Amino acid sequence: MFRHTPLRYATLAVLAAGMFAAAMTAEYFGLEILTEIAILAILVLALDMVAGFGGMVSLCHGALMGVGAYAYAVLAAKAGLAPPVAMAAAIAISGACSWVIGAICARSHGIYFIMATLAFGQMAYSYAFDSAALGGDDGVSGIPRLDLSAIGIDLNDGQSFALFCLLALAAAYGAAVIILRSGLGRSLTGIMHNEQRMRAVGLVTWRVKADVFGLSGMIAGLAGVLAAQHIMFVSPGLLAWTVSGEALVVVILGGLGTLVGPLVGAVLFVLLKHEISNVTPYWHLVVGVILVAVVMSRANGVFGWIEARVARWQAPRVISSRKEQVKNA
């Protein structure tokens, strides 16, 4: 079960206080750069639910976050729908889609449900790529964004939007701290550990899979409406199984199953992206050297090592603290 610790508050409380002065002080490429962190942060938070706590690794979240991006630039762009409404549709429709995936994938395990899920991705690009509807390989333009001049925010302004971009990440991440803090996120967390057992006790297995991967594909349906909105375009580009990949390596690079971790890998991930490539138009092969030495390291990447660390200094303090407690009992 997810919990927090006061590292991981400590680590919330340091993020959020970096982006939001971030947001006030940052020009233009600044703040850029931290709606992409934003929204890259969201579809993380997705893949960690599925991924970290149900051992469920998508290759799919990328096109989910896609399905999202594209369902609203239709709705919103092609048929006039106003944009709240459009916003509510495309998740929607993202979640329902990852639902009718995680039902389907849900009796499979390891590379098996991997491979489905890349699969599934594939699919969804494929068609998107085809479709005239969609714009095939020229994607959707003019999308609009959400128009909050009702109450005096402009969206069209890049610190009011990265503002609410971040407003929706707290709203993801709060959204997602319930899920797994809830009755079905324990299950889920349950299922991994044991599969037989929870089945055993007659809990729907498949069930519990489904609908968490709805879940997160309505977090990542998210993320690709406020894509959408960012570039104000999408493309097939957007579904393609590299977008997938690099949020794997994001979550792994941060800390599986952490939650937390994945927003610092998202942070160093999109950093690490622009200062290296300011140098060297090879920036993968680093951001891949890095991850090697992540993995080999046998830590649950940075925010796992940082755990870790922080747990060992303290263990003497805890088992002195014990000795004492049972002294003078």
Contents of the next structure:
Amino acid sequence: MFRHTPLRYATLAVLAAGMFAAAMTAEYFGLEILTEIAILAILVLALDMVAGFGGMVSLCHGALMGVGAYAYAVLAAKAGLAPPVAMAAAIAISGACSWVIGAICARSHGIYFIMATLAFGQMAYSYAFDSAALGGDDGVSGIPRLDLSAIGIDLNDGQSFALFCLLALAAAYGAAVIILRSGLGRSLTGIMHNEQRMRAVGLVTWRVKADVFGLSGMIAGLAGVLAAQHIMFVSPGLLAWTVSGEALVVVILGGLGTLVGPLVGAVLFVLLKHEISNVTPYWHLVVGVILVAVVMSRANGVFGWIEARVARWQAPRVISSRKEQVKNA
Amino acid sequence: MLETRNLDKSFGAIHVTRDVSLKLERGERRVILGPNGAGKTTLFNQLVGELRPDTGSIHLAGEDVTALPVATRARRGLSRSYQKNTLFDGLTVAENLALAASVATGNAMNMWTDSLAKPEIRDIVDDVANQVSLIPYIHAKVSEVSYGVRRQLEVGVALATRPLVLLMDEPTSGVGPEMAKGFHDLLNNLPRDLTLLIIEHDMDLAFDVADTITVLNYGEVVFDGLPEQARGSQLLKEIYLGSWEDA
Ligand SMILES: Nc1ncnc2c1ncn2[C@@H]1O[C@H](COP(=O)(O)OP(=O)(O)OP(=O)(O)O)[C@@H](O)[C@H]1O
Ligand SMILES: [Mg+2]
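Could you give the coordinates for the form predicted together with its partner chain, as opposed to the form predicted on its own above?
Complete assembly follows, chain above in first position.
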């Protein structure tokens, strides 16, 4: 079950300070990278909620993000809705789609669950690709950013937008923590450990799965809304299953079921991508090698590895302090 | 409180439940005896809804629940423990109990508040941990505690749903005589209005806690009566006690 540890708090503090400092000092390109990190981090938070705490390994979270992006694009750019209304509606729409997918897939497990979510993702992708209303291959352009001029903020400025995305990330993290610590989130973790027993104690397990999947989809939708505002353009590529695959890689690289780990994973992933692609076009190859190394090491990602090291380092101290207690007694 | 009428179930050619009619009054403590493979666990699976009977019906507190899913029956007060431990292995003892308690208190679907911090859930966790002697292990992970402790937790999770009817499938299976005695004390300390249906191999324990006894053989009720009658029954000796006394 989810809980914060001193190490997790410390990691969050370092991440928050680092990202804030980067937002205050970076130039144009750095701000772009920072924004990319924030959006990816929101998406992987959403994925870790269901995969790491519910065993629901989803290959449609990229598509859910895409649904949020398209919904915002259509409502704000085509239907002319005010951006805040379009944002809220887009998040609600991706949440609703996600709830339905979760409810349908809740009865399948393991590889079948993965395949079912992949199928839903591919359906969304091909719909966006073929639909004239959604601009087909060309996508939708002319997407406005949120207008915060009333409080003196211009989100068309790169720095302001990066800070806005960081704020959204903080809100998404807070929401994920509240959900995972709630009765609903704990029920989900109970289901992951033993669905039969959760049913035997009276829980309607599919509802729990669908509800958390829906909430997770809302967070993925938020990532999509921000992505659409960031590049001011959406195309079917956003819904491609490779986006979901990449998100899963980031979650595993960071540490499945730790919530903090995927944030670390998102930072490492985007930084690595930019650093390595400066040197060689084969950056996917390098990321692949790193992923294989992480998986083969049997550690739970980079953050999981650190947590295990810290736990081992603390273990002898606990024993020696117990010995002292015995001595003092 | 709990009643079955003409329950029947076959797995292909194996007839595992034959025309079983049982009736438990509120607060009654009934022990089910029967040799291995008699269909005791299969009967439990039908009572809680994990298996559908082929024919016949099941009634809980006067209502026909035969068509209701497992979770609905559980929320109406029917709880069970398993012969083979069915726990949340990666979680702590307290978390195991809290998961069950959060369903019973209507907190399992709540999206806002931390269920582990709720006083009503903590009270149940403490209470049940006390009842089944789990206080010393309360923060240990299930994977870290001994088999005997897990056996106690198995009953504890069932109790944490605050049931009206509790079904226990061989709660003492695989534990030593000392722990079996502990279960005996536990049973005697349970509230008197809780209806109990216990599958039990330990004859002493069975005769001691039972108000009534049902004996199953080849899926059929071959005895239904008081413990004193069971002790004297010739039929029972032949099919069940005999084989035990010889052993
Ligand atoms: N799902 C199933 N499919 C087919 N046969 C089954 C199934 N479950 C149980 N059986 C068979 O039904 C019979 C009764 O099994 P059950 O587990 O109910 O016996 P039991 O009285 O609980 O025995 P024990 O004392 O060993 O626990 C056995 O012959 C068993 O092999
Ligand atoms: Mg059995």
